[in-house]
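In the form predicted alone, a lone chain appears below as structure tokens.
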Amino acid sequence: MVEETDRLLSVGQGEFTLDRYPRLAREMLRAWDAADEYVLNHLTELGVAGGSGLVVNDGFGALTVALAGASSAPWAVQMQSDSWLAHAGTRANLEANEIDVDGVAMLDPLAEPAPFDALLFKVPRSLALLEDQLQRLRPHLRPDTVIVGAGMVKQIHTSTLQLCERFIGPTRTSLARRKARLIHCTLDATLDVPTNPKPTQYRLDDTKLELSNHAALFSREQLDVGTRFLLEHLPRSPQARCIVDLGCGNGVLGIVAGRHHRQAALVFTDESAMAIASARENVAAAFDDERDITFHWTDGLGGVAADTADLILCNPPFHQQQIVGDAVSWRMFQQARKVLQPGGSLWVVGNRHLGYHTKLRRLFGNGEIIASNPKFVILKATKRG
């Protein structure tokens, strides 16, 4: 369990108390890593203080909080992330350290930042997301912009550096420090590179619908096999009045279910801003404006009223940022039980080895296998009155 001393980030900018979000009673992980410490101390060593900075992919606000709350010369900070949890965690940590939340601009990944003097980016899990971010940010860079990336050694590959060189310019890495490295980039204004990234698209089987997929989405080039398996066994419930696509990605589960249930209201939720943007585009192409459809960029089912859904469809993710585990799916299942009406059901697809059936039976008191193959299983849990 994380001790009080493990909640204290001590860097050149000062000391700050940080927590992961949502904060768990028996949290085992810190809210920052060695790469966060490395880049913050590097700025102090360079004598870079104050000014305006854009922080990209901040996990729970370690970089944002330290810069905005720097004891000697606070920065004007913009924080940009695809993750709702990163935004919520950053706000919570700013408040906990008595730093003005309104003084920090919080941007989604498709927003245009204001001018900045320094760009600090954490290396994301996805090369596609990094490429998209570098393309979008390049027009905002100047020859004198300080550009520093940070990540753990295992996250920084030759392909990572090649992307930086392709879209920014000359790139070099630092020596490793506590298994973390920095990436130093210098803008080459002569590079001829695209700066208007476009979503990938693929056609949904047996339809004319082209599904749009922004860079942060899982399986952007084709329908993933787990979702495909669930689509083959989607329930037909004529009485369903509200269907939720939980962790919607590009919205394909909700769209297909909506075509089977023409009178049902549809709700799409995801923790990724790019997922919600993709789902909005795909839903607009699939349905007319008169359909009752809502979107929530949120943690699981945050903001969705209790006892309102008849059917929830879910292909849960098995990681949150860089951490792999079942905490996200467990939280989703708990939220689903609250949002379902009595008699409503949650349908889940997952890898067989993840053991979702045990979690669902413990939470709902029931669970049945709808279909299975050598890799995946589809489970149904019903909320009892």
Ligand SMILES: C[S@@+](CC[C@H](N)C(=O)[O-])C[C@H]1O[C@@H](n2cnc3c(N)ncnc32)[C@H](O)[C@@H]1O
Contents of the next structure:
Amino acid sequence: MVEETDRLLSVGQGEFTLDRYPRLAREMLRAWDAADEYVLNHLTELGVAGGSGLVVNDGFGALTVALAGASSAPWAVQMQSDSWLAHAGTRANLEANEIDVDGVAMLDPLAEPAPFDALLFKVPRSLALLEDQLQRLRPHLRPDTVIVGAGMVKQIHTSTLQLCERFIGPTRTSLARRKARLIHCTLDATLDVPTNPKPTQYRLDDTKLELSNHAALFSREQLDVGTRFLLEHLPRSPQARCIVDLGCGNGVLGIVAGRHHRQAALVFTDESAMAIASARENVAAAFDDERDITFHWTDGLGGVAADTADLILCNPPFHQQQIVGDAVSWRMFQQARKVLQPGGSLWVVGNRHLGYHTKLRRLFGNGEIIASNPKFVILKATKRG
Ligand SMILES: C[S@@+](CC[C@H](N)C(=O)[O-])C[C@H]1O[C@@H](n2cnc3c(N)ncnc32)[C@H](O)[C@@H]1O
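Any chance you could show the form predicted in complex with the ligand after that form predicted alone?
The next block holds the full complex; its first chain is the one shown before.
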């Protein structure tokens, strides 16, 4: 379990108390990594103090908090992340360290940043997201912008550095320190590269629907096999008044269910801002009727009222930021139980080995197998009155 000392980040900018978000009673992991410490101490060693910085992909706000709260010369910080949990965690950590939250601009990945002198980016999980971010950021860089990437050695590959070379300019890496590395880039203003990334698209079988997917999306080139399996077994409940697509990605489950249930209100939730943006675009293209449709950029079902849903559809995530585990699916199932109306049901697809069956039985007291194949299983759990 994380001890008090594991909550204290001590770097050149000062000492800060940091927690992951949401804060768990028996948290096992720190809220920052060696790459955060490396980049912060590197800035101190360079003598860079104060100024304006754009921090991209901060996990739970370690970089944002340390820079905005630097004891000698606080920075004007903008933080940009696709993750709602990263935004919420950063806000909570700014507050915990008594740093003015309103003084930090919090941007989603599609927003335009204001001018900045330094760009600090954590290497994201997917190369596609990094490429998208570098393309969008390039027009905001100058030859004298300080550009530093940071990541753990295992997250930085030749392809990562090639992307930096291609979209920014000359790139070199630092020596590894506690298994972390820095990436130093300088803008080459002469490069002729695209700066307006386009979402990928694929056609949904047997429909005219082209589904659009921003860079951070899960399975952005084609329909996921698990999702396809759930689509083949989607329930038909003519009486359903409210259907929720939990962790909606591009919105495919909610869109197809919505086509089967013309009267039902639809709710789409996801922790990724790009997922919500893609779901919005796909929903707008899929429905031309006036129906009640809402989108929530949130953790799980945060913001969705209790006892309102008849049907919740979910292909749960198996990682959150860089961490693989089942904490998120467990939280989603608990929230689903709250949001369902008595008699309503949660439909989940997952790899057989993930053991969702046991979790659902523990929470709902029931769990029915709707279909299974060698790889996947579809489970249904009903909220009893
Ligand atoms: C396996 S994908 C499924 C996406 C889509 N429903 C599909 O079937 O193609 C899981 C989705 O859950 C989202 N997600 C991850 N953590 C989440 C959280 N804490 N709350 C809500 N959504 C989350 C991810 O962004 C991703 O879009």
